[in-house]
Structure formats: C-alpha cells, structure tokens
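The data below hold one chain only, encoded as structure tokens and taken in the form predicted on its own.
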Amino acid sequence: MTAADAVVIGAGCAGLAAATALADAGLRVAVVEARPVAGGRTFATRDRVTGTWVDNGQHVLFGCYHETLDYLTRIGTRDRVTVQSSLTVPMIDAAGRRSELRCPPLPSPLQLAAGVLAWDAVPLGERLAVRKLAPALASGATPSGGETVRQWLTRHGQADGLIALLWEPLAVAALNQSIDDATATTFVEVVRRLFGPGPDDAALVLPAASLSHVLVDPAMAFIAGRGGDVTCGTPARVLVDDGRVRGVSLRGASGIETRTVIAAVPWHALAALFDEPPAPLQDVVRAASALGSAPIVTVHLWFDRDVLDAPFVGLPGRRFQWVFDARRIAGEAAHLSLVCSGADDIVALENDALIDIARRELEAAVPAARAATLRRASAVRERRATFSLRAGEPRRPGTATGLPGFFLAGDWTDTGLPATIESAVISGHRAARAAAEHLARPSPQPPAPSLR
C-alpha cells in the first residue's frame, strides 16, 4: 500500500480543484478515477473524422466565476479564456428576427436595466418591467417554497416576452430545466451573481481551447508537478475502520493509505465508494441516490464555410437554444455547436433525428447555413449532465459529514449554485480547506493496551 496525506475520488472540476488547492499547499494528494479520462462533465476528445477537437458540451464561464479563475490562475490557464468586455448576447428568435442585448459597463444593477432598455427585441412596456426586479435582486429575500422560475418572474411583474426572448434561455442554460420545474431559488443567485457588484461580473468569458486543455490537463500536470498522482480507469473504494477513514482501494492495483478522503463523485456514484455506506453516512448517501437528473444533447456540425458572423448566438424558442463557433471561440475549422438544455423530450431520439432537428432549426434561423455542405455530424448526449432542481427533491449536502476525514464535492453540493463549473470549484476548494484543517490535527491515537 501506498500513502498520501490525501486521496481525491473523481476528477472532474471539483476533484481537480481540490487536488491542486492541496497540492499548492505542500500536501501529498492522489487523485484516482474511475472513468478511461480526467475530466468529469467537461472534457474533449478529438473528432475520429475531422482530428478536431470537440468537447463534450459547450460551457461558457461569466466574470462572476471568481473561484473558477482563481483555479485558471492555480494551473496557469487563465491566459486560455476569452473575456468579454460587457455581457453581449445576440439572438435570434423563432421568426427569424435578429437583435442583441448589450449591457454595457456600468454598476450593478445599472447594466442589466440599460441593456435590456435599449434592446428593441421586445416592446418598450415589457421592457421597462426589468426595473421591479431591482428591488426583489437587492433585498436578498429568498423566493418562497417551491415557487418556479416562471412562478417567480412573473410575480416580479415579467411579461411573456421578455420571459421568452431572455429571462428563460438564461434560465434553461444555467439551470439545464424547464423554468416551469425548477425552482427560483438557485436561478435567483445566479442572476444575483451575475449582475453583482464586480466590474465584470455580467462579462462573458470563453475558452479559447478545448475543456481539456483549459481546465484538465493542465491541473493534472499541476498535480504531478508537486509531488502527486493522478490514475484514470481505476474505481475506488473507501476503507473504513473504527469510524473512521483509513485509505482506499483500487481494483486491479495497491490501495493508498491515507485518513483524508474528498468524494468528487456525481451524486449518482456516491453509494459505489462503499462496500456498504457506515452509518454516520447512510443518510447522505440515501439521498444522493434519490436526487433526479436532467439530460442535455449536444450537435455538432462541421461545414465547408463559415456560416455564422459571431462566437454564438441564441435560438430562444427552439429545441436547441445556442449555437456556438469553434472557430471564432478556439480557431478551430467551421465547427458549430448546437446545445439543447433540459433535453428530456428529445434525449432517447436516434443520432440522425437530433442532426436533423438540430440542422432545421439552425437553417430556418442562419440563412447562410442553408447554403453550406454540410461535410461530418455528430450527436453527443449527456444523460445526466446535471442534478435536478424540481421541488421536492432531497436537500443538497454540505462539505463536511458525519465520518471523520470523509468530505463531499461537486457541483451537487450545497453551493447554492447549479451544475456550473464554478459551483463544482467552489465546492472543491471547500472541501480542500476542510481537508487541510482535518490534516493539520493531531491523528489519534489507538488506545492503550488493557493490562489485567
């Protein structure tokens, strides 16, 4: 057996922010998982016809992702995004008409105010409604039990329109839910953060580099940099001994030694860890168990010429809600990306039915795109891309939990945040901090001999 101060169980974000988090502060950190590649939810592969590479999902990081870019910084990345000055967002609805919301520079929540004033895409009353949601944003008040996100908009004085054209695909992008099932409460900490009180909190930030590349290979060089390891295609289990944590094991290798373990697991994986769960965790794991899932799928479509004039554009009241181009976001060759959150009507649909929805609605909205050849296609499906957010569902735990040495991460923890990358940093960078105090006591000793 080998030993390590820590052992992180999953690398994806969260796994890899705690892993260099720990590393950065002398500690010796193995990071084992279980899938062939590091990454999580955001990782690239490269095409098997094009050699591009494609990630599986788009993700797009705001300003307001402040521990994000702090982990960017950490691993040397953060060269590797695109920052927007101000939140622009073009769009395109579903009569083909195109506008753009600006918001410019100013202080929160004055940009969001001027941007959606002077945006013509919806008449001047319904515009002038985004000013009493001010006063509901700075209060801090907490929408009310399982009120939706359409419950709550509309209490706030929304119209339709302005619910269509930008208060719901923001809200189904961040959310990945219908704003008729999700609860308001997390959407309303997201808008509340990006339009918060920093200078670039609203601005967009892309990277201009495949996820693996920005995000994964890098922390793992990070790791490996400092004394650590990184093992992929390994599942694990947690070894418990007199209630507490005393190493892991690997199958088909030498377990690790170690009394600090960080589960970067899905919530969905987390009863695997346990041979069976001990009882201080019986409670979080039953109810990780039971918390629902929400698919995205995501076409991608390679062309012979460029078709889109901007790095992405939304396709409000379409089963595929964005376009984005690889091209001007990473420089690769004409490459679309069409994303459709809250998937669950067209998830079980064969490959060639998603390219085909996904290619009508992208020529009914780009005209350019009728006239291109389309030369590869492919359709990507995360299943269970992230964790439901309906009431009802079981609450979300915290870092800390009843085993010692045993911490939680990931996105489905209680950040108060979706299934972003910033909220599988954040709780990441919890639990390395929890960690490191649990380390920095004194280990127990065993009892004494009893002598008779």
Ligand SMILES: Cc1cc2nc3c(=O)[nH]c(=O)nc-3n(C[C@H](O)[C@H](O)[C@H](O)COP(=O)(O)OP(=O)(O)OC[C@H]3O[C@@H](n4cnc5c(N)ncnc54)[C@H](O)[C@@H]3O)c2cc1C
Given for the second form:
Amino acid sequence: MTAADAVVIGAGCAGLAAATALADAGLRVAVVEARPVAGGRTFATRDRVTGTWVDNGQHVLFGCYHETLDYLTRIGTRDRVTVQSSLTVPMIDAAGRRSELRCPPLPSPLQLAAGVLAWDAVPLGERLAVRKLAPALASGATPSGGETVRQWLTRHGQADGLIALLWEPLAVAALNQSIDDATATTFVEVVRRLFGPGPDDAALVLPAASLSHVLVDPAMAFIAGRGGDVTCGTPARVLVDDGRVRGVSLRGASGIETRTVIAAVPWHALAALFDEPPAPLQDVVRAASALGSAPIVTVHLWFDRDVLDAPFVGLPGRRFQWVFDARRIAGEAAHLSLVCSGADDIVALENDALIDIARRELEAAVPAARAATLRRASAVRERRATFSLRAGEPRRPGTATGLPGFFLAGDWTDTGLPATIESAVISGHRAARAAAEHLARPSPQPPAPSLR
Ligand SMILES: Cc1cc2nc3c(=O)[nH]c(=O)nc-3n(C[C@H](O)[C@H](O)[C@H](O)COP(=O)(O)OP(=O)(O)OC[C@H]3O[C@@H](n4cnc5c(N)ncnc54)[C@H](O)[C@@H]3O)c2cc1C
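Next up, the form predicted together with this ligand in place of the form predicted on its own?
Expanding to the full complex; the earlier chain stays at the top.
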C-alpha cells in the first residue's frame, strides 16, 4: 500500500478542483479515476476520421462561474476561455426569423431589462413584463418546493411568447429538463447569479480549446507537479474500519492508505464505493441511488465550408436548441455541434436518425447549410448528463458526512445550482476545505489498553 494525506475518488471537475486545491495547500494528494481518461463529463476525444478534438458535448460557462474561473487561474488555463464583453445571444426562431438579444454592459439587473426591451423578437407588451421579475429576484424569496419553472414564470407575469423565446431556452440549457418538470428553485438561483452584482456575471464564457485541454489535463499536470498522483482506469472502493476511513482499495493495483477521502463521483456511482455502506452513510447512499438523471444528445457535423456567421445560435422551438461553431470558438476544430438538452424523447434513437434530425433542423434554420456538403457526422449520447430537478427528488447531501474523514463532492451535492461545472467546482473546493480542516486535527490514537 502507498499512502497519501488525502485520496480523491473521481477525476471530473469536482475531484480535480478538490485535488488541485489540496495540492496547492502542500498536501500529498492521490486522485483515482475509474475510466481510462480523466474529465468525467467534461472530456474530448480525437475524432477517428478528421483527427480533430471533439468534446463530449459543448460546454458553456458564464462570468458568474467565479469558482471555476479561480480554478482555471490555479491550473494556468484562464487564458484558454473567451469571455463575451456582455451577454449577446443570436436566435433563429421556428419560423426562421433571426434576432439578437443584446444586453448592454449596464449594472445588473438593468442589462437584462434593457436587452429584452430592445429585442424585437417578441411584441413590446410581452417584453415589458420582464420588469415584473425584478422584485421576485431581488427579494431573495425561494419558490415553493413543487412549483415548476413554467408555473413560476407565469405567476410573475411572463407571457407565452417571452417564455418560448427567452426563458425556456435559457432554462432548458441550464437545467437540462423541461420547464414543466424542473422545479423553479434552482432556476431562480441560476437567474439570480447570472444577473448578479458583478459587471461580467452574465457574460458568456466559451472554452477556446477542447475541454480536456482547458479543464482536465493541466489540472493533472498541476497535481503531479506538486508531488501528487493521478491514476486512471482503476475503480476505487473506500476502506472503513472501526467507524473510520482507513484508505481506498483499487481494482488491479495496490491500495492507498489515508484517513481522508473525498468521493467526487456522480450520484449513481456512490453506492459502488462500498461493499456495504457504513451505518452513518446509509441514508445518503440510498438517496443518491434514488436521484433521477437526464440525458443530453450532441450531434457533430463537419461541412465543406463555413455555414454559421456567429460562434453560436439559439434555435428555440426545435429539438436541437443550440448550434455551436467549433471553428469560431476554438479555432483549430472545424465542425458544428448541435445540442439537444432534456433529450429524453430522442436519446434512444440510432445515430443516423439523430444526425438526420439535427441536419434537417439546421438546414431549416440556416439556409447556408442547405448548399454545403456534409463530410462527416457523429452523435454523442450522455444518458446521465445531469441529475433530475423534478419535484419529489431526494434532498441533495452536504460536504460532511456522518463518517469522519469522508467527504462528498460532485455537481449533485447541495450547492443550490443545477448540474454545472460551477456546481462541481464549488463542491470540490468545499470538500478540499473540509478535508484540510480534518487533516489539521490530530489523528485519533488507538484506544489505550485498559489497565486492570
Ligand atoms: C453533454 C453535456 C453538456 C453539458 N453542458 C454543460 C454546460 O454547458 N455548462 C455547464 O456548466 N455544465 C454542463 N454540463 C454539466 C457538467 O459537465 C457537469 O456538471 C460536471 O462536469 C460534473 O462534474 P463532476 O466532477 O461533479 O462529475 P463527473 O464529471 O461525472 O466526474 C465524476 C468522476 O468519477 C468517476 N468515478 C465514478 N465512480 C468511480 C470509482 N468507483 N472510482 C474512481 N472513479 C470513479 C467517473 O468516472 C467520473 O470521471 C454538461 C454535461 C454534459 C454531459
């Protein structure tokens, strides 16, 4: 057995944020990842035909991802993202009409109000209703538990047209769930942060290289450079003895001795960390296993020429709600990525069918695509892209658990945010702080033999 101050199980954004924070604090950290490559739900592969790097799905960040931006600064990739000067969203509606929501760089929340009021995609009467949201957002009040996003928007005077063109695309992208299913609480938190006090909070932030090159590989190099260790391709299990963490066992490799473990695995993988969860973790493991999941489908299309005239375009009212141009975003790559969030109704389709829907929808919205020749296409299904925000889902757990030395991280823990990189990174940073505090406390001594 080797030894480490702390072991982080799972090398997604949560685990890497935790591990880099611990390594930065001078602690000896070991990261163990079950899959052959690190990154979890943020990774890139080389397309086998074109040789270009392709992400498992386009990821969009925002200026309000403060902890993610700190993480990028730590691992040295803050310059590998492009930050919009203010929120600008081109849209092509289901009838093919093009418009642009352009929020001027004003103090929040004026930029949203000014942007929507000037946006001619919906009638003026509907646009004016956006002002009705300001008191609800400013009050800090939490929507009632069972209220859906649509019910909350309607209760605050948002008309159907504005919901369909603005709020629904935003909510479905952020929550990965229909606005008739997802509860409003998390959505309201997203909107509050997006139109928060920071002048750049609403700005779109796009990775200017593949996800592996922005979020993952530099983090692994950071950890290794500080004496830490990352092992991929080895599922880990937690060793618990006498009510305490003793280490982790690795399939096909020698284990690691430690008294501090951060489990940064998704909700559906928590139970597999234990033969039998110890008593203090049984409720949390049961709740995690019961949490639902929602899929995202991405179709990548390689055309023989430029088809889009913007880095991305919203396609409200279609199955694939957004199209991103990797050439304009990341320079070297040359494909379009069409994203279908909340993809329950198409995730089971064959690749050819998915590609066909994406291509037809693109051609309907963007005339230039009709004249272009499609050179290659691929489809990526992430069946458990995010956890469900439906009413009645189990409560999300906190960082600390009833088991001393065992901490939870992951986008699904109780950050108040939906499944996002920011939620993952916040959870990782929280877990790193809790683990460092635990390590600073003296190690409990084995009980002294009783004297008779
Ligand atoms: C297609 C797609 C598009 C998305 N778009 C966006 C977006 O635009 N913006 C945004 O902010 N977010 C987006 N997300 C969500 C974002 O990717 C996730 O919220 C985030 O990456 C989750 O990170 P995590 O570290 O919590 O979990 P994961 O990334 O799931 O990492 C957990 C890791 O634990 C590993 N693991 C599991 N069990 C074990 C074990 N026993 N031993 C060792 N390792 C184990 C897994 O293999 C995995 O690598 C998207 C997600 C998908 C899939």
